[in-house]
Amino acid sequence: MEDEKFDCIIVGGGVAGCAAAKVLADNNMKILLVEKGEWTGSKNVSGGVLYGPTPWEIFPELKNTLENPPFERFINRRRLSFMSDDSSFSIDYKSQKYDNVPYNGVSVLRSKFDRWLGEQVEESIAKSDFAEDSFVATEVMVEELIIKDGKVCGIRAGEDEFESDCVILAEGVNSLLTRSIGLQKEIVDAKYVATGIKEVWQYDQDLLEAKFQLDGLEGVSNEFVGCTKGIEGGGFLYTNKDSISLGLVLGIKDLRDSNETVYDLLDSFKDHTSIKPLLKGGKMVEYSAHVVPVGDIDMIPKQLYTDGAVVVGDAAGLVLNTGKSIEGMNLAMESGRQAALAIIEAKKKRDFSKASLKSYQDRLSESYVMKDLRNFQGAFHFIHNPDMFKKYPDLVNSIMNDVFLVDGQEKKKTRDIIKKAVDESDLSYWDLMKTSIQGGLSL
């Protein structure tokens, strides 16, 4: 029986999963990585920009696909824009020195890329000792994890059990089996979570890229603010090959407490002056929706590991919102990475107990994971400022509007303009002190 139970375990074939996968297969260990879609990925959903360098660490090969990339564009464009009901403001970046690889950042499409990313976990297991002993195995099912003297030593999954001295849990959001074995709380408080709904319209490449002026494989990501009617949340637009990611990110307990619904709220966004051109010459191919961390550090278990297993990825709570960009991906598969680096670290000391798993979070801990997740809690904060999402975008675009206005009329002093449309607004001289202080010390 001994011969048959794996080193390690992992539940879930998504980007976190699949990176601890693919190092522990290249150091050599006996794994299984179980995923319960038809491939790696092939559940979710979610997507947009994946940052690095982790990426292109773990998986180098993706420097050498450029000519058939798994990924979809580099992103070399960012843009945010301030949407009041009638009209929006932008800010925008491109530069040169994002066109370089490795990049800073590639748009994806996850059922494309984790499918991808599951492949090269089985080359990097073909070439290990264990070539004929470690597997990645989808349409499996995990219902239980098995705990034998209060140690987690396995999964069930129907009438078929698996052993391994390890499990890693990678099962993303709704995190049944992590709750189990009480590494999270039994009910997540609806706070940390939001739920972000999607549509990917498909165009023709050309018609793509005259649109939003790509070439090549240049690519843009746009995050809207104001979009919300005042719900927590915000909107995205990520430029694909030959289509694009357009949705929304709506915080659950904001949007229970509303009387809107999540597909009116879509349909003003796409509506919007701002949006509804863009739309035309495509065609809306896909719909999905999902649950998502938003990015509070309380979500985090305090305790990411027990006897036996270890937690990543969005099971963790692992979403990084600094203002200037919204980090998932990247902190999962750098999660799965010093999970498995931990895993190895056990091994070689025949050690899987709690306190050996510590060191997955003392590397967490140390690593830009967890570094940024604490200087920016306050970030996190300062955007979910319930202002923001309403009566700031208002505010900016009042002030736009004045400054480009010519109505025949005596001009007026930017100062005088920003005066008049903050006494217009609901927001007062003290809110503007506070919220600049607050950003200003956050951001």
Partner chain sequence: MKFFVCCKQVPDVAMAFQIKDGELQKDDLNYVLNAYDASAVEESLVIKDAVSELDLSLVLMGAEKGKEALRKGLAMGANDAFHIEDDAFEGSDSHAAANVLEAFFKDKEYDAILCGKQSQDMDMGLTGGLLAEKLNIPYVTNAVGLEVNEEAKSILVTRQGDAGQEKVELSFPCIVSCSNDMNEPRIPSLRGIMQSKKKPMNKVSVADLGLATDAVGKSGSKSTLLSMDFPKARKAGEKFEGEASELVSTLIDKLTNEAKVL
Second form
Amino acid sequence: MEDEKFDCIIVGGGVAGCAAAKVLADNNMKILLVEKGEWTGSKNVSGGVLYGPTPWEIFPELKNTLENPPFERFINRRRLSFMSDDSSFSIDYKSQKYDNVPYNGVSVLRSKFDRWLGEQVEESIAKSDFAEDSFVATEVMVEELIIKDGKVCGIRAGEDEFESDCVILAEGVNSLLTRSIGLQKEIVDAKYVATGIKEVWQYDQDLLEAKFQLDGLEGVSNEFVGCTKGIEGGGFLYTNKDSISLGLVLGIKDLRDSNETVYDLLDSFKDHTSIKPLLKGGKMVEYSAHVVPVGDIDMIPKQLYTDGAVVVGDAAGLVLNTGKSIEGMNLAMESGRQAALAIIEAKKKRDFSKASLKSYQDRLSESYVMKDLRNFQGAFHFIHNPDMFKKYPDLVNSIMNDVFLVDGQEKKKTRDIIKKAVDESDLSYWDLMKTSIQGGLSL
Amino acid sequence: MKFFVCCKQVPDVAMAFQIKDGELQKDDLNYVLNAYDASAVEESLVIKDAVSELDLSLVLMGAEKGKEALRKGLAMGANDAFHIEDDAFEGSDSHAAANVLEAFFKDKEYDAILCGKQSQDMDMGLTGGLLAEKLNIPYVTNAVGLEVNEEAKSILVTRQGDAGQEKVELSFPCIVSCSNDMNEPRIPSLRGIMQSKKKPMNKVSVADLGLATDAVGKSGSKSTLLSMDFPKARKAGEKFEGEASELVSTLIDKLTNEAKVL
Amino acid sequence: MSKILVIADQKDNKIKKSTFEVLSEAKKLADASGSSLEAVILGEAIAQEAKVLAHYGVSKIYTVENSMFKNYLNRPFIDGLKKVIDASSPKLVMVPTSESVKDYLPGLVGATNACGIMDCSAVSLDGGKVQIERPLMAAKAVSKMESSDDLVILSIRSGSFDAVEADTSLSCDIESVDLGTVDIKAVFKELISAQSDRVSLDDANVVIACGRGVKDKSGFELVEKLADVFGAAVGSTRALVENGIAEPSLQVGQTGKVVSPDLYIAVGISGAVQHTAGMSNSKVIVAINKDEEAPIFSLSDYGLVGDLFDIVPKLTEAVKELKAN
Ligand SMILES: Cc1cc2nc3c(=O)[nH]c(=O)nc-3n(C[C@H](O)[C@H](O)[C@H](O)COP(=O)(O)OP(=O)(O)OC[C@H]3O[C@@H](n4cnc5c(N)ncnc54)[C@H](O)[C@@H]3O)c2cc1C
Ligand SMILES: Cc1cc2nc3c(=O)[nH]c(=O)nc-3n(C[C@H](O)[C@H](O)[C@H](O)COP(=O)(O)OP(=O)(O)OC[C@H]3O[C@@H](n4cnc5c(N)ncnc54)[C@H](O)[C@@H]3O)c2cc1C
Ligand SMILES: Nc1ncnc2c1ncn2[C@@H]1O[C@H](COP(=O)(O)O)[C@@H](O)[C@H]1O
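Same protein, the form predicted in complex with its partner chain this time rather than the form predicted alone?
Now the full complex is given, and it begins with the chain already shown.
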């Protein structure tokens, strides 16, 4: 019987797993990528803007697909909106600087995009020396890690057991296997997780492009604060090819402590004066809910490796929540790449011990992933200031209302407007000052 | 014994899809092995497990992508696969499919060919019977059970008919079109998936079959698909909540006075 | 246009309602295109019943009588119909869908080298072309198709057309066709009949269908009782057939029967596309489900959110009372 042992088994075919598998296959490693869904990405939900150059580097084929890309649109216009119950105030930025490959960000629908990633992994496998011995296996759930002498050395799926020099855990946020070997805390505190709900609304493509003023592959992303009835979190809206993804990300702890239900919050968001008209002419075609790490560096395990295994992506809690947006996919892909590179090195040394795989974490610390996560830790606490989700958006809107109001009365001076608004809100000037200093320092 | 299963790759109809200017938008579709064909594969494998001498081949006519559907059948446990692949197949109807399959089977040895009762996307259900007629062998459709009698060289088919379940015996060679009510197709194991990559996947071209390209695809079809559209959507009507007895009296009132069907 | 031939479907030597629907539409098409309309019926003893076909404006009726039609096998139908088609030489053949039709029609299409299209919901004639509409993608889409073949054979989805009033004053020639010898390579072994006294799904004006929500045989019996007070047929989802709780012949949907009654009550059915593919054309749809998010509600005219075990017995009583008055 031929040697069945793999160089590496990757558990989970999301963006992290596919990125890792791609890099490994490109470097002629014998791999097995296992995904429990019907195809890579079939189970994946996300609001969907993939930021930065990482995907273009790992999957250079992307730039040859612009005629009919696996992603939806490139984002060259970003809006941030502050909502109160009946008004909203937006900062809107559009730039031609974002018009070229590698795009600053692209909107993706995961079940389509990840499927394409999986196909690319297959292509790389076909070009490798292990065309018939490396696999992308779907509809297979890894139930257990095989551990011998304290070292991870394979997986079990149903009756089948397979050995490998090492395992990459790319299983996403419900990291059962990662927890089973102690790389992630058994129970993650509710304050570290949020629930994301998303709807996809379909339009006639021309109507969508007219509604959102899009030309060609252009797309817009819009984030919202103040739409969550004071619950930590925010809203998002991204344009896809002929649909939009919109939804909310809500802190689970706050949500539990409130009397609100996710549905009611989503309904009132969709009912808001600045959203409702956008939905006209569209048809809701998909609804989904998913857990997402809130992006606190405290939640990331101190050690992302052990003997024979490393953990990447959401399973490692690598999500950056800048308050402007969630970045999870790009970090997932980058961590997948760094894990793969560490394993390629380990293979050369024939050493898959803890000591050898530590180079993954070193690489990650050097990369933008950990740097960003550290740098934005301040922002994290800043945006977790509860006032951010209700009082400040209300304040901004109350000011803007008075600025624009024409009511046949003598116009007020801006300074007076602000004074009145602050007096009426229960925020003190001290709060405001503290917040703006904090914000300035951390964002 | 030698069985073939005719496999078609179809879009997953459970998923949302788009139609634009009368055409189905193919890019976003997810393609799968036709569920009825998967049942035909499963049933053959059950026979194979019992008889062990059964050699099971798959045949698919279709685009390059179709190999994924064949791979699935191989991972389930079929021995080998034939992929009749040509761009000219785009737009084939059941008549064109049957023509190509007839050319394929003309010089093949087999005891039985299993088809699905219909393809999930077109719901046509013509190919199996048409092919049987062309090959001049007996057939039965809507099979929900098979029993092979190797000595007598026959299959006892249970089919779901109008008056109940009919048991019909066919002598080899024959064609049986299978319902998915026959079984629950197995999900390939990880080992099965791995083995499938090493099983023979034979490519066959239109020229190999001695067919002209105008005998296949759109020009070999007898019907033309002009356009597609979404049906007039039924509007969701009223929804009532409350005590069972209240619900019942509301319904009776609505059915009597509004819908007038009582 | 030359000629349209309708194949009549019968059960126990009685012509089925679906045949009259098809005949009525075929007559309209024939009149509009200046074609003549003929019909054929096959069976054990159908000479008497055949006359009824004339009441729909048929100008000639072919009968094929033979004891071989007692137990269904496809070969006698294929051979018998091929003879009639050769004699009548129609341009268009229409037949209401049934399990038997789905079985023999592919063979007939092959034997006559015709263009076959199954399960059509609309038909029109445009010069030498036949245009049809039919559902596809589990009835989530409808398509328009066309054929300009010399002979087009269509099966028609039940409930697609309304049957007109029969005109009993009409009559026409009846020609008996001899089936002759049939070379049968199949043997009919046994019929496991699932006949009950209840109306069959094909003919029912009211269908009470149930799904996994009824849980077991006793839940199923609750639904049967409701069907009885309505004089309705019982339908089922695949889930219940799989569990052995419902007869396979009761399955409604993509794999099972297509029905379009005046009233369809879905009890404990989630509303999977493969199920709704078989019932979404019903005139009035009622759903009883305890899950207010169940997809079945999105196509129901009246949705009752609640426990079927509470609602169904009460509904049975209420309908019983109503019918008594
Ligand atoms: C509502 C919402 C909006 C978001 N918006 C954005 C955004 O705009 N931009 C952004 O960058 N990020 C966003 N994110 C975050 C982003 O989705 C995640 O960070 C990213 O998907 C992580 O990728 P991953 O590959 O680590 O995990 P996943 O994408 O979750 O993939 C894990 C895969 O592993 C498979 N799997 C799990 N266990 C097993 C097993 N035992 N055996 C086999 N397979 C298994 C799963 O089926 C899945 O396919 C959002 C998240 C949510 C919920
Ligand atoms: C190729 C293919 C063909 C198929 N063909 C068919 C077909 O022809 N016909 C068909 O039906 N299916 C078909 N199926 C199966 C179909 O996909 C679904 O699995 C099936 O229809 C589900 O049946 P269900 O609604 O009874 O069960 P479920 O989906 O399990 O739904 C049960 C429902 O009952 C409700 N319920 C439970 N308890 C109660 C209570 N006490 N009171 C009220 N409500 C309750 C639940 O809320 C739930 O909505 C096919 C599938 C495939 C893949
Ligand atoms: N392109 C094809 N290749 C192989 N088999 C096919 C093809 N098209 C149809 N079939 C077989 O014919 C059955 C019925 O198809 P249809 O007539 O299209 O509904 C399918 O379930 C398959 O078994």
